[in-house]
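Just the one chain here, laid out as structure tokens, in the form predicted alone.
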Amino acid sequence: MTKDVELVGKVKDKLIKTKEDWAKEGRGLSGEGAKAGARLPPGQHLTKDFPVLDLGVQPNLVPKDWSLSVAGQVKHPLKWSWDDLMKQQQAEFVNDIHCVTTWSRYDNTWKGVPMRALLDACRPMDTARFLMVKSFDGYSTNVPLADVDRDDVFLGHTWDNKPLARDHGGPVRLVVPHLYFWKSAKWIRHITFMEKDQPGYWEARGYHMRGDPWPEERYS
């Protein structure tokens, strides 16, 4: 059982409503279409800074008190404790982020565990085709399995060199670059793999079930 972790400040009820409205006004759709060859999604601007985004409240979570559960399709569900999940095989990765409130930030530099070592210890059953993924603060996100089978997409526990702080997901988060920085869970606590998908928390509330930047999945 996963021990309960206090959650810090207050749900920020005004900002959910206003991504709600975001979501039924098409806030950032550019309707330009992607460009070829462009590093730069279309609707997106760059940023130097890494926003803040979150739901309001976050876990006072620490290394030794984390821990991440698999099951669902799956042949070998899972628990790592982060003794294991540092026991896994390490790997650097540089990426760019794009969020769908509309900032990029290019070459962020991580380490982590790819994703493909917990599909190799966790063996996704062949029914298996969508991830729900759920954090310590009570946020889920849903994600293609082929959207996680990837070289690129890792569970991250360092960000420029430095443990990755409580701010931005950590001690960790999921990573998918690919797609819109929402589906990259901060917090990572539990991933079920289901055989059909299902909204997660955005997705529920009028947001893209897949979410590529390149032609704006940024709504349903």
Ligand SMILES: Nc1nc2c(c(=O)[nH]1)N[C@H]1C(S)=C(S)[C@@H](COP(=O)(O)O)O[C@H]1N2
The other form holds:
Amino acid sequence: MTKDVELVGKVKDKLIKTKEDWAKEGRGLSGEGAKAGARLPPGQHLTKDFPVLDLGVQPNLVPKDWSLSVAGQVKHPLKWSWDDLMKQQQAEFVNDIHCVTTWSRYDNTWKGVPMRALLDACRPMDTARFLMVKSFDGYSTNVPLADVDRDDVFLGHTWDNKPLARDHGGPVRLVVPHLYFWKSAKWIRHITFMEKDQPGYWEARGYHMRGDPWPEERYS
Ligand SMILES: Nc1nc2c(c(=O)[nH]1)N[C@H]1C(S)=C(S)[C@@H](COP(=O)(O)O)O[C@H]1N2
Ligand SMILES: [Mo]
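For comparison with the form predicted alone, kindly provide the form predicted in complex with the named molecule.
Every chain and every other molecule in the complex is listed next, the one we just looked at coming first.
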């Protein structure tokens, strides 16, 4: 049975407005271009802490209340509970993350289920080219299928050897490390496979449909 999920906190209207203005101004765009062999994408700076960025409300979810459903252009629509997720292939990942607000964080260590395990289970139709990812806080983001059909993309449930904290999207978040971090939906709830691309929450507010940090795909 699906029960209503409690949302903790208040929507940060001011922050949301500020980020919409940044898209209009093109804030953070360095225009420098990626330097050969660089680890830090253009316009980014390194941080050691792990900032929390979301709309201000966080779903109060324990693993037994979490589930992920997959529908749309797939041959096998599915729904994974926490127990189902734990039965999938598990893997370790180390990555750098890059937020469009210009911070980057190196050497994050994670455990999770490879996205390719989910793709094997749901079997996208030949016509499927994009995903719409929806979260328990009402957030959404779109990602090309080609950008999740990769070895380094996963459903993360452990960060730094500890259960992923609610702040950072626990119990389970998507992690797409080669795109700006807004594509890595926290508290992941649902994925729809689509033929045509559609904007998610930030993409409808001036942010890029793909979001590759190397060519600085910050805004649309
Ligand atoms: N469900 C959900 N996922 C989300 C967001 C959000 O508001 N809700 N914010 C995105 C943004 S803009 C960023 S930068 C990262 C931040 O993740 P963190 O709080 O773990 O640093 O989560 C992304 N995923
Ligand atoms: Mo972000």
